[in-house]
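Next up is one chain by itself, shown in structure tokens, the form predicted alone.
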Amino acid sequence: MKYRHVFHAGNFADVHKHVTLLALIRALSRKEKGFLLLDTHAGRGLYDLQSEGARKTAESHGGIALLEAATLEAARHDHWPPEIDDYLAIVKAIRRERSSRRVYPGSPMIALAAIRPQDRAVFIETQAEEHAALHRLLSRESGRIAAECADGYQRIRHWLPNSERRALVLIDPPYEDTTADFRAVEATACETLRRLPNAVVAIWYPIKHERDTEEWRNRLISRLPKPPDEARTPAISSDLWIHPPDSRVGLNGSGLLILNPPWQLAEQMANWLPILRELLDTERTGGATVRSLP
């Protein structure tokens, strides 16, 4: 059976990923010139949290539901991050537009709520059923939005380099075949930077065992093409785990590797990530870290 994100929609990893995605879009929007947003594994775009699959796992109860409940206590935080408010406001607006509190927006809907008229977006999904749902969702969007049923890894070659010469590439595979996907992610990240050296690349990855994760990140960084006049491509990692990262019990945490991170992103993450951990790690067995990579 093919991976179905509806089983995991709105969980702690989605919260981590979507808060970060929004922060990246806002950072790129500081410049007036438009950019291309390219999502290699877009999914269906919108999920029903009351569907059989979502109710079976109830993972959203440990993600978006916890965060929404926490907004009632937000005044108690001395430094409540605007990035979390931004994310929650967009989720609320999409639910209001759809007249349903039971839906959760995937990355395409989150992105479309934030990009500007001068920006473009391409959402790629390989599963025909998921793509059909995404296509219906985006059918009323303007010509600056495209939804493709294709291999997101391969389509990088078609879309980059782009006319804007600025891009945000989100690589978020299901890791159904963990070894194959990790290798494909490495190759795609390298190809992206060969074609557009200044592209901002956001790679989501599961944290199942700390040592394996560290080895993979180091290997990817070592393979990246060197940018002009720089010793290496700047990179930061943002890890959030709610179970001990070496427990081998399944999905312990959520990681994001950001290549060519925007200015001050790491400092901003250092403010909001501990609060996400505080709110989502209800058993107090996890942790969070933001760091630059060598």
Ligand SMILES: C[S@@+](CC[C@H](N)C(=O)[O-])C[C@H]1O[C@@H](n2cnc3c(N)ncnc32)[C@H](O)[C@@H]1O
Contents of the next structure:
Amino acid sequence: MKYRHVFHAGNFADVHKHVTLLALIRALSRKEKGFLLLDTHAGRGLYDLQSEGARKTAESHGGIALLEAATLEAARHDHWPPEIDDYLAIVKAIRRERSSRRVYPGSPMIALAAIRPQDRAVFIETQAEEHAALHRLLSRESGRIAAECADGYQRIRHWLPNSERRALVLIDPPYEDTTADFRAVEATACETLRRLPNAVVAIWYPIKHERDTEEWRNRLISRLPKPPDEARTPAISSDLWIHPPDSRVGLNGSGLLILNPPWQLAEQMANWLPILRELLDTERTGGATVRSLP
Ligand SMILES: C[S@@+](CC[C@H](N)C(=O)[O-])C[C@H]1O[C@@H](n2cnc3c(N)ncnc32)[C@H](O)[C@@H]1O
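Please move on to the form predicted in complex with the ligand, as the form predicted alone is already shown.
Let's see the whole complex now, leading with the same chain.
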């Protein structure tokens, strides 16, 4: 596998995903009872934006850097979303802690900054080097935090169902072998809900061709196991594209499919997503939608 997330760290898709991840953790934290956070594709946890890889692509310039510049304009917005402030405050705090403005936190660091003592987290990463970096980063964390070097798709079977019976599962593969990852995501989402029907599952996907995305999402939803007391598993999608969704640039947009979304998440998203789009889509060729599915 050649994929290294450092080439993409802090880009528009990371911003979209991490604002959403944080809002999901906050939503699950409304209940006192702890939950398990399972990050099946965790990465190395922290990225140096001045490293050769990150400087080569400079993708963070079109992501976190735009957001930071924009906070000065927050006062101009009547409905500036607290979710964006929450995310930026965490990025800032992590940088302050490390005395470095060069770093960008991955999903594990964002999650660790937000979970509570009664919650647990498991971060799974398959590449030995990435896992070693993550392991070092978490070495001082307590036993309720684990970092495994393994196949995240498979480890679902080990961790679920969990004793808390509440879980947030983030599935964020590289899609390097696109077809295989889409298929594995489908199977993992189904297996997760078979094991824990109320699990909140957040799946990140690339938007390259609108029609393919739509087809895949519909297929996945049609295959989900039927929950015990409802006709179907509730789902919402949050799509943010910065290039026309059928253009040939490669990654046109960032999508998130949320299964069993927490109460009012769709309403909150409908507030923050257009503002994220306004900040990140500088060429005004993109768009954003939040939809209940199917
Ligand atoms: C998109 S990156 C993850 C980024 C991270 N979730 C974040 O938001 O900061 C995908 C990661 O998954 C890892 N990976 C690929 N296949 C995997 C698998 N089957 N199980 C676990 N990790 C995998 C890659 O090495 C890469 O670090």
